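Coming up is one lone chain in structure tokens, specifically the form predicted on its own.
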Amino acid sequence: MTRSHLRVNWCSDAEPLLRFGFEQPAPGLCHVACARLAGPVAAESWRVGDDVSDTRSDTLHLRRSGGMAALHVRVDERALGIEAATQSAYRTLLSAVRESREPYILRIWNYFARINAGDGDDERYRRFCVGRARAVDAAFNSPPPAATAIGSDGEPHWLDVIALCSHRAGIALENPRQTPAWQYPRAFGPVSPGFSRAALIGAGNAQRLLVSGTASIVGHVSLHRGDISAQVDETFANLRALLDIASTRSGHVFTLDGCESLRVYVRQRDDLAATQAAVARHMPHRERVLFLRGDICRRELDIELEGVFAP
């Protein structure tokens, strides 16, 4: 099997390992129900090698290429509720991954509607965390993969869990400015969120930094409520801290200039212009920034970003 390195860009390539679409569903796309507000129009394509195999079932779409795998698990939560649907989705994911040729989960994306609905421990995001914790195994938590959880548009229907896996383990990274999510205090729910802040994958100049959903949080405290500009600045401070940690751990220099893809989720469409202006102060390659309408898992925060960086 040919081993190739990961590259992320926007193109109409028909055979990448993973292709995210943010408009209408189409064949071969991992469709994400977060409306595209601004940025690249083409699909976000994650390519590893030229040989891609494709397998589908009712709930699982699996693609393999170059020693990596992409899995898209989709569960209808309407009859189950978000907690049981999450448990089912993660059991399906782990069953497909653990005995495969690509047993290491590097990165996960979770999308479901009305993520902030419900009060206290009944909030849908907290129930999602409980369902995930009930399904995962010890290997998942030592340490957990990089991940994002975003509230998609519409009413509760589909839970989408998308995972990038590999024959080779990545290196989980934490941000020294933030408490690890899996060590959050009880005030944030009965179960701590199960994700690392970033994953360093590959080797040499082919390394990539996969940054999890990152927001205006220092320690475990949300900052700058109601101030989009300050939230963006704080979020980029966290992003730069992760780039610095990746540089130290890898021996290669990671900077914002190496961004291959950056997604910025914006809670309120009316905040797009302010968010774009604030992001423009930081990003050298603004043509690689995609702005999406999405709810942040903390209801007091208005933006979140995630990205892929090359050295």
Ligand code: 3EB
Contents of the next structure:
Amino acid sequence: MTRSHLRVNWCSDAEPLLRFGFEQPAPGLCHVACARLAGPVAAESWRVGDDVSDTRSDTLHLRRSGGMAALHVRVDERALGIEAATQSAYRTLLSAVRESREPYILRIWNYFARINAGDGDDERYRRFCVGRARAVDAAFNSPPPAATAIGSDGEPHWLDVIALCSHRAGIALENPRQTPAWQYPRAFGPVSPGFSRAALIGAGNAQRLLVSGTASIVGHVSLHRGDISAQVDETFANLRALLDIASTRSGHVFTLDGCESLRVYVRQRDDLAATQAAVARHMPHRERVLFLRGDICRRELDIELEGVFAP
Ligand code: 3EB
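And the form predicted together with the ligand, for comparison with the form predicted on its own?
Expanding to the full complex; the earlier chain stays at the top.
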């Protein structure tokens, strides 16, 4: 089997394993309903091998390439509600993945509308966490994949779960500055969110660090409420801590300079300029930074970012 060699960029030549679009839905695009505010216009391509093969059913699109697989599960939440819809999406995902040649889930993206609607334990994000926890098993949680969960602007009834899987396990990383999400205290919801802070995948120069949604959280506490610039700085402190851990664990050097792609989710469009200015103080490759409109799952936070890093 071809060795997995993931590259993320905005080239549009051959069909990649996964191609994310943030503008209009189009064939061959994994469409995310988070408006593009700034950054690359072309679709974000995740390429592994030269050839791809597709399998489709009503709820699932599975594409394979070079020993990896991308699965996109889309569930209509209208009849079910977000909790049961999430449970259904994750059951579908796990049953498709576990039997396959790419049984290791490395990274997941979750998008649904109105993520902060509802109060206390009824908040939609918390119900999503309950649905996810109900569907997954011990294997999923030991340790869980890297992930993103963002509130999109899409049609309110679609839950999109996108998973990147491999024939080979990754290494899940935690951030020493942050409480593992699965140990968040009860105050943040009836079940703690099941995700790791990053996944280290591949080997040698083909190694990649896939960083989960990362925000201005230290320990389990949200910091710098109302201060975009300080939230960006704290988030980059978290990102640098993860790059350091990845370097220690891999024996390669991971830095911001190795960034292949950075996605920054901004809650308020009006905060774009301030966010861009703050990000520019940290990032060497500004042309690889995509700014998207998205809701962060903690309402007191205004920005979150995720990225892919090469050594
Ligand atoms: C955080 O650090 C921010 O529930 O899958 C980031 C990434 C967040 C993934 C998830 C949530 C998730 O807690 C929120």
